[in-house]
Amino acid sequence: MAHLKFATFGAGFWAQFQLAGWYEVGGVECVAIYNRTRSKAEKLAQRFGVPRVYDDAEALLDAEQLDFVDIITDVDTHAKFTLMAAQRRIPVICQKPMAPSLAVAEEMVRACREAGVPFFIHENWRWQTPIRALKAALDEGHIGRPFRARIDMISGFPVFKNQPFLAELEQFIITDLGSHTLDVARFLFGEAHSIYCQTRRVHPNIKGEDVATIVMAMGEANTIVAVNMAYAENYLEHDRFPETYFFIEGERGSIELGPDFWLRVTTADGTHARRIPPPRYAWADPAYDVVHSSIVPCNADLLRALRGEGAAETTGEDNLKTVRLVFASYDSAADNRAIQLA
């Protein structure tokens, strides 16, 4: 089967892992890299053997014969590059968060739909090995109907030292981390019927919120789901960044995904525990191991869809539902009220 040819837009921190993930999957060839700072594109191209670089996005799209583009730039440029590709009937994969506002996200989805262009969001968090195992355990039904759940992504990791631009965001943790955790909540429990949010700013020298708690009623079971997020840079006993912890209560038992990837299912028969570590790749940053490894199955799912071999999980249409939850959370926090969702 012929390799699909693609171009990468962006040459920053995440682009190197995204490219490595593509080549881990196989069946693709990156033929060009765009970056506004050409030297960064040249450095990344040299590392991965990419033949051409551009500092003009339109020039790249006009010159290259592409099967898709992978947009890994800052969120404020996602719409511009998505619309450029859609106008040329080139399928689009875009990093999360999809857009800086709900209106822009809706326009991106609408433009691709009207152009008949496949549009996907690279939402890899739900593809983490332990989270997929958690979903499988939940679907087995041993704990019965889930009535309450907690999702915790709370860490003292110095995220602002690694990515200082995050301190300048007026809206931070819900757009950044909430885009992942709210998507996972939907993946596990279905769509939200209502949402309530409270936020806090613990760091004194940042613009946005670094702590948030979101409570939703979700899915056919009307499960009450609390999503807790924090980058307060404090000290926590079980801080294993970037692991996400889960506790789900059902009518006949409970499921927990805790530190070091231990999955525990408790019913009348007792507790059955097993460790579900992620695969390790030489190219992954050990500090982000569970996240970087999830790039591979996410890319594989998107590649199947690009080849017409089935529907992808994280389409633009689907991710728009997560984007709506992100901005409904901000509305709820601003007004200090629960919001009923259609």
Ligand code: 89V
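Show the form predicted in complex with this ligand, please, because up to now only the form predicted alone has appeared in this conversation.
The following holds one chain only.
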């Protein structure tokens, strides 16, 4: 089968893992890299054997024959590059968070829909190996109807060291991390009917919030879902960044995904415990293992869709529902009120 040719937009911290993830999946070839600072694009291109680099995005799109673009730039430029590609009928994959506001995200989805251009969001959290196993355990139904769940991603890890732009975001933890955890909540429990949020800022030297708790009623089971997030850089006994912990209560039992990838299903028969570690790739940063390894199945899912072999999970249309939860959380926190969702 012919390799799909693509261009990468952005050469920051995340781009190296995204490119390595593509080559792990195979069946694709990165033919060009754009970055506004050309030397950064050159460095990345040299490392991955990419033949051409550009510091002019329009010039790249006009010169290259592409099957898709992979946008890994800062969130503020996602719409600009998505629309540029859509105008040329080139399918788009864009990193989460899709956009800096709900209105911009809606515009991106609308523009791609109207142009008939496939539009996907690279949303990898739901592809983490232990989270897929958790979903399978929930779907097996042994614990019965889930009436309540807790999703915790709470860490003292200094995220600003590798991604300094995160400190500059006026809306930080819910856009950066909530995009993931709210998407996982939808993946596990269905769509939200209502949402309530509180936020705090612990770091004195960042612009946005670094602590948030979001409570939703979700899905057919009307599950109460509490999502707790923090990057307060404090000290925690079970801090294993970037593991997400879950506790799900059902009518006939409970499921826990705890530290070190231990999945425990407890029913009348007792507790069945299994360890579900993610695969380890040599190219992954060990501090981000479970996240970096999830890039591989996420990219594989998007590639299948690009080849017309099935629908992707994280289309732009689907991710818009996650984006709505992100910004409904901020609205709720600003007004200190619960919001009913359609």
